[in-house]
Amino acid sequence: MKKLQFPKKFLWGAATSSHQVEGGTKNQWSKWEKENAARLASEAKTKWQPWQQEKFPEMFEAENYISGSACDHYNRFQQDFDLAKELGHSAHRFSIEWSRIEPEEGKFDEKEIEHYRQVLIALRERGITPFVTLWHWTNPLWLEEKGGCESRDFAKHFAKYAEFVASKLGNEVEFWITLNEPTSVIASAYLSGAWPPAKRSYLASWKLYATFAKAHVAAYQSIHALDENAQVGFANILHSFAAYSEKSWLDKIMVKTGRHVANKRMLNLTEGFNDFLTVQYYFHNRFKFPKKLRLADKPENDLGWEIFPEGIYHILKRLKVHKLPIYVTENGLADAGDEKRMDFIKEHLAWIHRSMEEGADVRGYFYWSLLDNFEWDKGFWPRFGLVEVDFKTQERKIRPSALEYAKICKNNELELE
């Protein structure tokens, strides 16, 4: 048995987002869900493979695509944080729902601020360090009516919201994450049209890089004006890329282009305005010109995404040049049977540890997700949680993989055979 020791103050935990777990949200996503649920249920017949359709028949039910009460985490956060503590977590990442804080433009809800204050206090009382995300893809309806993320005033509105939240809750928060995966929104909402507002525009997609960068920088400056010691970054989904053939210059050009568009551009636009970097890793992309290539013999999760732990090592090594602390703020898989999750976690942690031995300043790992939750346009059938949730009864059940991960968290070391 080989033991890999992690640094003494390394943070261990899991992550959630407000719309996916809280329930009862009123934003552009909850509006879009109701308008598109029947269509999404119908399209499942052609979107997913036969084995997935057989395993998850709920994908054909319209109600699967409506978040509704989700995990009712809004009312059950104390119970859920008890589970996190039991599982040895020393940190937890969650998001504040903008539409709750500012339901009307310029009108801030003090009761909702107090709710999130209690969330923060609950974490602190359990010895869990909070990482607070200010925007996890959802906009208040009033902002959506103004153009949402495409609004010329998106950055201004976001910075004002960020400043208000930080002024009220800053005493309880050290780590702020401004935006969650802006490039995911660019790709899925404005290129493929799979997410609201379901547009397909290369021009809008390209402009949004600058919009999101401006919003992050403005929020960064607002938070630091209130607390110069605050740690502020944004959550960046980073992809693993490989050429099918190292002898093919066309394959390698595709890899270089993919890295720039998906991984580098937002970092370049926000250079100098990050106190730490993040890695959210799910996807390995293998290019054989002129498209991505799927290899049938590679392991995959319930969503059909290839499992490639080595990819996170190469991503972390490339981030060394920025000379900033790094937190893995999301890394997980859909695995309803809990058959692959433990190996997934261990193998990714082994590659993370190797990157640290080679100079990557990684300081924490957050598995996605603490709970089974609402997975956006896919609804409830993909199961990412360390904790299984019965969405009808709201019963929580700790999965065996969560107990294995707890051993790593509590011992601060990874045992490998």
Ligand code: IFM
Given for the second form:
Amino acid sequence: MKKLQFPKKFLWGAATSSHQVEGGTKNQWSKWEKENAARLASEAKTKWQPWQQEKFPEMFEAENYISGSACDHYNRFQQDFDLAKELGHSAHRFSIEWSRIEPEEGKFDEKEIEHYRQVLIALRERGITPFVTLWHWTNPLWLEEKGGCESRDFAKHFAKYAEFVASKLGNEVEFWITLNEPTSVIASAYLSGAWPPAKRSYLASWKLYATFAKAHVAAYQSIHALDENAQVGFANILHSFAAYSEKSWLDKIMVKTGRHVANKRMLNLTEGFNDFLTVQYYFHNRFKFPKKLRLADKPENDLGWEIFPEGIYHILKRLKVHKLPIYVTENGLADAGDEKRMDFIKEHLAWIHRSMEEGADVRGYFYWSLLDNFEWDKGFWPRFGLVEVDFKTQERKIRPSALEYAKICKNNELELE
Ligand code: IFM
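Moving on from the form predicted on its own, kindly provide the form predicted together with this ligand as a structure.
What follows is the whole complex; the chain from before opens it.
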């Protein structure tokens, strides 16, 4: 038995986002879901493998693709934070829903601010440090009418909203995350067209890097103007890349390009405006020119995503040059049977620990997600939660892997066989 100790103040927890758990949100996603649910259900036959179709028949029902009341976390956050506390979490990442705070342009809703104040107090009362995300992909409908993320004034509107929230809730918050995974939105909403507004435009995608960087920097400055001690960063999905053959310069060029576009560009554009860095790790890409290669024998999750824990080690090592604290603000898998989750967490943590021994300043780990929730265009069938949710009754059930993860959180130590 090997024991890996983590530093004293290391933060342990899980993450969620407003649209995926709260229920009752009105934004561009909830609108798009209603318009596209039937199509998504009918496309499931061609999109997923036979084993997935058999295991998750919900994917054929339009209802699966409508977030609706999701986990009703808006009303049940106290109960959910009791679970987080029971599971030994010392930190929790959640997002504030912009469309609730500013339902009409320039009109801010104090009642909703009060709601999130209660959320923050509930966390503090349980000794859980909040990490607050200001934008986890959802836009108010008034902004969508102006072009959404492509609106010329996206950064201006976002910074105003960020400033308002920080002015009201700053006393309760130390860690702010401005934007969640800008590059996921660029890739899936503006390049592949899978998410709203379902565009396929290289030009729009390229321009959005600058827009998101501008929005982050503007929000960073607004928050710091109110509180110079605030810790502000953005949530960055970072991918693992490898060349199929180290002898192939074409494979290696693909790796370099992938790394630049997916991992480095947003960091470069926001250089100097991050108090900490983040890693959200899900994907490993193996390139054999001119394609991405899938190897049949590799372990995968319910979504068919390859499980490659070593990838997080290489990503963390590469971030060392920035000399900033790093938080792993998301890492998780869809695993309805809870068969792979425990090993997944342990193996990723072992690699994270190794990167720390080699100098990466990692200060916290947030599993994605605390609860099963609404997985965007895939709907409810992918089950990421430490806690299982019955979406009909809203009953919560702690999964066995959550209890194992709780031991790690409580002991600040990972035991490996
Ligand atoms: O559910 C998402 C989350 O909203 C952002 N990061 C990836 C997760 C899993 O796909």
